[in-house]
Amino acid sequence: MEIAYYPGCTLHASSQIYDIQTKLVLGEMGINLNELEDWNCCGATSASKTDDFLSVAMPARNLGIADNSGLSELVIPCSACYSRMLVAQHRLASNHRLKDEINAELTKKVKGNIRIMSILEVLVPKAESGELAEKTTKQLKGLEPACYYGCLQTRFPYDVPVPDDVENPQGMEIVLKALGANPIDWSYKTDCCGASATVNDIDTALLLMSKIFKDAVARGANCFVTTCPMCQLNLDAYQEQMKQKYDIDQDMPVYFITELIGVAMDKSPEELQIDRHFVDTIGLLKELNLI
């Protein structure tokens, strides 16, 4: 099975392990990811804050490349990139003048034919069909994850097709239950972690993270699981600072969903590069005899 693939800037930088794990676990399921040639930054949150035209034009160039790739589906693991590309596709479909203006400058024109998918839109059908479980050799018994979606995975500024419940998404829960984990029910799964406010307003970001963290701990979670590289980075890299500021004692590993799938597939920590997080992620897996 061939699917077009847009990693975005983060998966080639601070979240490179997410890129490695995504290719590894999807490859085990017979999915060959074809990375878009000469892709560019989607604009992330910066373009939409500074220039409305650029916020569409930047992802539009990638959409043109995808539309002309010969493939029908495009998977985007990063929640921010997924949001920007889906919104841009929607705006171009509903504004022909804008589409013509942008296409006039593109070598590969936007056609609007490519289906944009989050990584969960690839994984959930595999979990529901039993195909995912067939590719694994371990059950993730003992894992009590707080599935953290963040604020971009299901919430959009326009009416776009969302394949999950906006306020109480279940995609990660479906995948993890199929692997033997026991995801908790909690209240902060779509709350904002502060995103890039860690750069210019760290106090606000730490406050938001502390609310997320405290609720997960109170509900009995022993780890976070996410699909968003920004959410993963914030809860991981700023966890110690947040704990000190808000008098929290418990550590909580923050996993990408791909590395837990990889563990269930009996991939080694070295293959998955699980040891590259800020907060220890190996200890809990060893404690539960998962590695």
Second form
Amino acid sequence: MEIAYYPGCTLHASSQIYDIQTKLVLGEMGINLNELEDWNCCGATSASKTDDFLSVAMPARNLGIADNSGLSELVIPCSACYSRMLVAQHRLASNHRLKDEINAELTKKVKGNIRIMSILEVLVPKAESGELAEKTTKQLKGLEPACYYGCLQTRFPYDVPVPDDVENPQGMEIVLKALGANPIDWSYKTDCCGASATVNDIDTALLLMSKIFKDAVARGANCFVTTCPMCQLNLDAYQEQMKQKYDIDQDMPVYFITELIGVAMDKSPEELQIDRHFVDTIGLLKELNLI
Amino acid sequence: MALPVLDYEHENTQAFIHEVMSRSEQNITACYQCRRCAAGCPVGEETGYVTPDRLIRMILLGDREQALSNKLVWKCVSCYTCGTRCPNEIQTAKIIETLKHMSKEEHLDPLLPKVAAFHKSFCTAANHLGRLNEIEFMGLYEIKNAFHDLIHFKFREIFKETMLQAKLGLRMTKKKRMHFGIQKVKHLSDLKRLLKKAKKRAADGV
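The form predicted on its own done, now the form predicted together with its partner chain:
Let's see the whole complex now, leading with the same chain.
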């Protein structure tokens, strides 16, 4: 099975591990990822805050490449890229003038035929059919993750089809339960981590992260799991600072979902490059005899 | 003496409401102030009295000055909770984006200069080589910040900010999360044309 793949800039830079793990884990399930040729930055949230036309035009070039790839599905693991591409596709389909204006400048024209999927839309059907469990050799016993979706996995500024419940999504829970983990039920799974505020408005970001963190700890989670590289980096890299400010003393590793699937598939920590985190991710897995 | 309770200029207000509505594609007159948006706003504690519903009220009352420059416009994290929960499907985050664009066009000083510098630097860096190089982006952002602090004589701020980001960079390098290579798009011509079009549209006020 072949699917088009858009990694986005982050997966080729600070969250390279997510790119490595995604290819490894999906490859194990017989999915061949075909990276879009010569893709460009999706513009993220910054483009929509700076220039509305650019916020559609930047993803449009990628959509044009995908529409002409001969493939019918495109997977985008990064939540921000996924959200921006989905929104751009929707806006181009509903605004022909805008579409013509952008297509006039594109070598590969947007047609609107590619189906955009988040990584969960690929994983959930495999988990539900039992295919995922067949590919794994280990049960993630003892792992009690707080599945953290953040903003961009389920909330969109336009009326796009949302593949999961907006306020209480279950995709990650379905996948992790299929692997033997016991995800906790909690209230902050779709709350904002502060996103770019960690860089430009740190106090706001720390406040938002402290609420997410406190609820996860109070509900007995022993780690976070996420699909968003921005949420992952924020909760991981700024955890120490947030804990000091809000007087919290528990550490919480922040895993990508692909990391835990990889562990269940008995991939080694070296292969998955699990050590490239700020908060220790190895200790908990060793304690639970998972690695 | 009776104090003027409400200063309402019909014509200017109408024009302002129309501009915000058409540019944001949001039907703000549908707002009946139920405040579900305010209850869900994650930055509500940080924005004083300005909640999404009150921002809409400001626009409807024609308070252009306040609407274009307030804490909510600059603290908004674009989480889209307000719009997702709105019973009338008003996406206040889209309205906020529009207000940001309008305040920029009117050359108003951003209330949080760092936020403005961040998004501008991101777009500049992303469109330079077609893909975002984090070092180039953060470098641009820090230069913009330092320049702003310099002209406001905030030398200590420059030192503090530089140390903070240098420390993060060092920690990221230690954890092999820092990427030192350059990533770029091979065929940049499409993007450059689109960028030119975006600039022309902005200049023409489209």
